[in-house]
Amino acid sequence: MNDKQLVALQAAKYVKSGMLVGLGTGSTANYFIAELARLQRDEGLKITTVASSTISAQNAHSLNLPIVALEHISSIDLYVDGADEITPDLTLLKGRGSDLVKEKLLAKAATQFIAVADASKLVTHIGQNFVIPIEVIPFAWQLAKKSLETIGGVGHLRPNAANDGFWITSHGSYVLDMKFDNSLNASDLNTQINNTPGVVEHGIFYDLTHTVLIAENGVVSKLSV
């Protein structure tokens, strides 16, 4: 078993029946999208699901897992996810995959978010290791970039998997990569970002996570505000 998979085991754990649960995206997450189905299966686990991609609710619902749409929920009792970066006071960096709204939405409307993942994430600061993805309304992507270099901002437009254009999320934003000095702390740059017009989300996620899951060489840890 990998630490993916150990970890997302681990998580599972806190899943009760009659809970409303969030599922995130990507390889860990869809270890636990497989422990809820088998834990419904074998142990007449009772759950639903809200999913944050299209790809999870595909995985979710392949698996038989009762699942709901966003728009009918207004609050879920348990969210599970990955994280690309995550540092000591527990805020991440996540959003590479660009399903940014989403994923805030369900971290925000948890009764408890915890983020799983393996030792390599754990960084000193958010953009130590990557890019922040900034989704924002197409027609401002120039008055919103040139908005976030006054706050020290450096990138571009994500371009897409051919490269003969510009990535475009699920419900039609652009997305800008841009790195930040490092003298601005997460929780600054987080309101400064937020109060860009034109920007849509953004990959921090600050003061949302309640538990962190770590696996490292077989051995799970838990890191908690």
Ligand code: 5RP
Contents of the next structure:
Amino acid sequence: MNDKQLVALQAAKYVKSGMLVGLGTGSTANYFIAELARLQRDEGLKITTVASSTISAQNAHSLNLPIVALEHISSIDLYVDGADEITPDLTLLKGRGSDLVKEKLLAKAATQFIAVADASKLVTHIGQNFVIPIEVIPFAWQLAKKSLETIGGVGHLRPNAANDGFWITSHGSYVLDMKFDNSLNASDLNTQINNTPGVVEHGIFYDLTHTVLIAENGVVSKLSV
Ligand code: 5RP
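Could you switch over to the form predicted together with this ligand, since the one displayed so far is the form predicted alone?
Next comes the full complex, this chain leading.
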């Protein structure tokens, strides 16, 4: 069993019958979804799920997990998702794909949000290993980029896979991939990006995570603030 699978199985221990559970997106979240399906099949777990992406919804559906649509929920009991970076204060960088809007909605709506990852995701500051994905309304991208440059952002519109156009998220946004000066802490950066007109959402998950489970060489540790 690899570390991603191990940590996902650990997170599944927080799931109890009757819960409405948010499903994250990515390879670690997929192990969690598979474990929920196993618990439902083999141990009679009775839950309802809500997915952060079409791919996770399809995955859950194919495994016979009951799913409700995001527009029908007002809160959830538990959300479990992976991350690209995790800092000591449990700020996350997420959304390498195209689904960070739903991911952040579910993280905020959850009574408990557990981030799950292997130790390669631990960093000292946000933006250490990855650019910050910032979803922008397509017609606003130039103005949003200009505003973000005035607070020290450097970056570009993410190209599509064929490199002949721009990446479109599942919500029809463009993505600005930007790096920022390290002197801006995650709290300030989160506020400044939130305050930028034209920005739909961004990948800094500040003050949303309750617990982080990290697996390293077969051992899981729990981080809480
Ligand atoms: C997708 C995410 C993922 O959770 C993040 O990219 C981690 O993925 P993985 O579990 O495959 O390493 O934020 O938007």
